[in-house]
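Next up: just one chain, as C-alpha cells, the form predicted on its own.
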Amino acid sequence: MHTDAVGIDGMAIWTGKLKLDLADTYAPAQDTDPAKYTKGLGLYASSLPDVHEDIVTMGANAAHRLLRRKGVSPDEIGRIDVATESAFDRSKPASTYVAGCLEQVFEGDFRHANKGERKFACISGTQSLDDAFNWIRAGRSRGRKALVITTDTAFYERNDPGEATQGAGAIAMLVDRNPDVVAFGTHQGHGSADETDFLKPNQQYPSVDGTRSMQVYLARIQEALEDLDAAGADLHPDAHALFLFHTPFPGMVGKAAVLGYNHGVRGTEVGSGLVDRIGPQPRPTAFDDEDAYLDALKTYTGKLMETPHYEEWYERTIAPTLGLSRHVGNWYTGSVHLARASGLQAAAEAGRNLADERMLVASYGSGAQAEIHAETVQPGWDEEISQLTIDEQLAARYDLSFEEYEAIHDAHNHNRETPLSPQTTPEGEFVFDGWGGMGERTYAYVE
C-alpha cells in the first residue's frame, strides 16, 4: 500500500433491473439483423430501469452498499459529488436526493458534507474524481472521504439510431488516501472544443448527428493524447496493463483504441516495424483535399489493426474493459467507469497480478472534452474487485417482452403519464415512492 497515494478505495455497481435482447428481442421487432448490434455496436443487452427505479435510487444504492461493505459512516464523508447527464431538477443537485436516501439508513447525516452535481455530458464522473483528488491532496479534507456517483437512465427517442445503446445503471466510488483499487497519476491531457454533436437544450432526450458525434470524440481523444504526451507521460502501448476508454457502446471503443496505439509506437521500435510492414501513417499535406486524407487514414488503419502486435495489445489490454458494456448498454457518466470495473474484474478473473501495474484512463463528454490520464493498480485491488456483485446483478434482472419494453420506455417519458406496474418486487433497496408538495420526488427504503 502506498501511503502517499490518492485514488479509487472501493466501488459499487447498481444496474437498472430490467434487460432488453438486442438479439432475441429488440432487432426481430424493428425487423434487423441481430448482426447490426451484437457485431456491429458489440451490443448484446440493455439494462433498464424498473418503475421505481431513477438516477437517484440507483445512486443511493450502490452507495448503500459500498459505504455498507467498507464500514463507512456518514461523519467520515465530507463531499458527495453526482455526475448525471440525466438530472431533473435546475436547482436542487441530485446529491441531496442521495444523501437524504442514504440518511435513512446510516445513523448521523451528511449535514457536514459539500454535496454537488456535475454536469459535462458522459466526462463528467471523471471531473467529478479529479475535483475529488484536488480536494484530498489540497489538504482541505480534513482526513475524510469523498464519495463520487456516477448515475444516469440513458434513453433515446423511439426509432432514434440511438436506441439500441439505450442503458440504465449507477457507479459509487469512495476516494481516498492510501485507496485498495487504483491510486490517480498527476498527469492529465486534454482535448476540448465548442461542438454540438449531441445536446438535450431543454428536453429529456439527445439531440444527436451520430457521424459528426464519432468524429469529434476521435478528434478530442487524438488532442487529449497530444497534450498527455506533451506532459511526459508514457504512452507506449506496452507500459500499461489496461487502456480504458468511454464506451457509448464496444464497437466505438476500436476505432479510439487505434488512435492511442498509433500514438504511443511513434518513434519506437514497434512503430518503426510498422512503417516496414505497412508505409508511413498519411499526413494532411500529403492529399489535395480532406476526404481524400480521410480515406487514406482509413486505410491506413484497418492495416495497422491487422498487424500482429496490435491485436495482441488490443486483446490485452482493451477487450477485458468492454466485457460488462457489452451487456449493459450506454451509461453515459458511467461507462468509463464501468470499464475500469470490467477490464480489473476480467483481469482478477484470469489471475493476472496488476499490483502497481499501469492503466490509462479516456473519458470524453460531448460538446465537447476529452481527458485522458494514468492511474496505478494498488495492491489488494483484487480483493476489492471480488466482492462486485455486478454479475448476479445481471442474471437477476427482469427479462422485458418488446411490448414490456415499450410500456417502460413511455413509463419515463417525462411527457407523459403512463401508470404502470413494477416488473420487479423491491427488497434492500430504495425506491422512488411518489411526489411532494413542491412537486419534488420523494423516496423510500424498503426492506
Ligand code: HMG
Given for the second form:
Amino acid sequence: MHTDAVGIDGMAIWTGKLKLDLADTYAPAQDTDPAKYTKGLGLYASSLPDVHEDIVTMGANAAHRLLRRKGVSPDEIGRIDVATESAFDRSKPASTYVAGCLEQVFEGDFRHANKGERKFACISGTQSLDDAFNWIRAGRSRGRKALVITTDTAFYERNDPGEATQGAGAIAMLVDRNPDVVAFGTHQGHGSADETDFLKPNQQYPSVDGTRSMQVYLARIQEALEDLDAAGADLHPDAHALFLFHTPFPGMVGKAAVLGYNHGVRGTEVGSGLVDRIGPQPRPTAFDDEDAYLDALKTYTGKLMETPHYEEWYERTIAPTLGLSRHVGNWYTGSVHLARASGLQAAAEAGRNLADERMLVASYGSGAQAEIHAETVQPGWDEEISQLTIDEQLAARYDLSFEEYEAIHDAHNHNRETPLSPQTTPEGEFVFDGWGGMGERTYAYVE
Ligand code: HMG
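The block above covers the form predicted on its own; next, return the form predicted in complex with this ligand.
The complete assembly is shown below, putting the previous chain first.
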C-alpha cells in the first residue's frame, strides 16, 4: 500500500529540435581534440532550440504530451509551477504563457490553478517539486494535482568555455498522491552559501568562473550530505538503486559521485575495507601546504575509484543516470530530472526490477545551493517510463552544420534582430509566432 505517498505520477520530455554534434561539428571548428568533449566532459551533443522554440513552447509541448497521455483535464490541476533561469519577462511568469498555450488545445481552463515561476539557477525544478509536495501534504490541494515544468535554453556567450555544455529542453512532471513513478522521502539535506561563481545580473548569458563553479558545486554537495546524515537518513551506497546528480556535464557527476560514496561508507564495513585496502583519507591538518594536501587527496581519490566495490557501484547506480545527458548537454533546471528519466529508462531496458527500491537525488543550483533527498520507486514505474519518447525525439533532431549553429545562436540572442528560417517543420506542437501589442510573445498550435 502506498496511500501516504506523494511524488511524481508521470513525466514527459521535450528536447530542443536541433542538434550540435560536439565531436564532428564543434571540435573541428574550435580546432580542439574531440576527446576533450566526449571523454573529458562526457558529452557527445547539445540539443538546441529551433527559431520557433523557446522556454514556453518546450514547456507547453512537454505538458501537453503529459496531460494527454495521463488523461488529465485542466480542472484537475491545482497549481502550475515553471522552473527556469531563461525567463524573458521580469513580471509575468512563464507558467501563464504555458497555461495560455494549453488552453488553446484543451477543453476548460486553468482559471483556479495557482501559477508561479521559480528561480534559483538549476535547483529551482527540485524546489518546485518540493512546493508541490508540501501543498499536497498540507491538505490544500483538494484532490487536485500539481504540474511542475522545468524549461531552459542554456546558451553561453560564443567562445565561453561553457559553450560546449549548452542544451535546451523541458520536462513536465505531474505531482500527485499515490504516484506511479517515485514517492518523495521527507528527509532533506541542504548546503547553501552566497556565491558568485555563475550568475546573470540582468543579462541573457551567464558570467561564469568555470573552475570555481565546480569547486562550489562539490562544497555544497558535501554540506548537503552532512546535513542529510544529521537528519538520520541512510546514505550507504548499497542502500540505493540509483544516485542522481545535477548533471551540467557527466564529468562533473564523476567527481561528485566519489564524495557521495566516500561519505556513505564512512563508519561501515565497506569503509573499513577501504581503509585496509588504500589507507585512510588524507586530512588537511597532516600537510604543511594546501598543494601537497590536494595532491595526496587526488591520489587517494584515484585509488578509491579503482576499487572493485566502487567500480561496481558506479556502473549500477551512477552510469545509467548519465545516458541522456551525454546527448543533450545541460538543461539547467531539468538536468537532475533528466538524470532520473535516464536512470529509470536504462534500468527498465536492463530488466532491473526497481519497485520499492530507493534512490538518492542530489540537486544543485549555482549561487549556490545543493539539496539531497531520497525517493522510493513505485510499482508502476516501468510502464510510465516506457511511454517516454525521448530516444525517438533525439534521433529526429536536425543535425546543424557549424555555420547553421552560429546563425541559430545569433537568432536566439536577445540583443540582435537576426531573422532566420526554421530548420524543422513544426507538427502537432506549440510555436512562437510573433509579438503582441504589449511586447508579449505570442504562441500558436500547429496541427
Ligand atoms: P574547459 O576549460 O573547457 O575544459 O572548461 P578543461 O580544460 O577544464 O577540460 C575539461 C576536462 O576535460 C578535464 O577533465 C580535462 O582533463 C579533460 P578533469 O581534469 O576535470 O577530469 N580533457 C580531456 N580529456 C580527454 N582528452 C582530451 C582532453 N582535453 C581536456 N584531449 C568547464 C570546463 C567545466 C570549466 C567549462 O565547460 C565551463 O565553464 N562550464 C560551465 C560551468 C559549469 O558547467 N560548471 C559546472 C559546475 S556549476 C553547475 O553545475 C551549475 C550550472 O549548471 C548552472 C546553474 O546552476 O544554473 C552550470
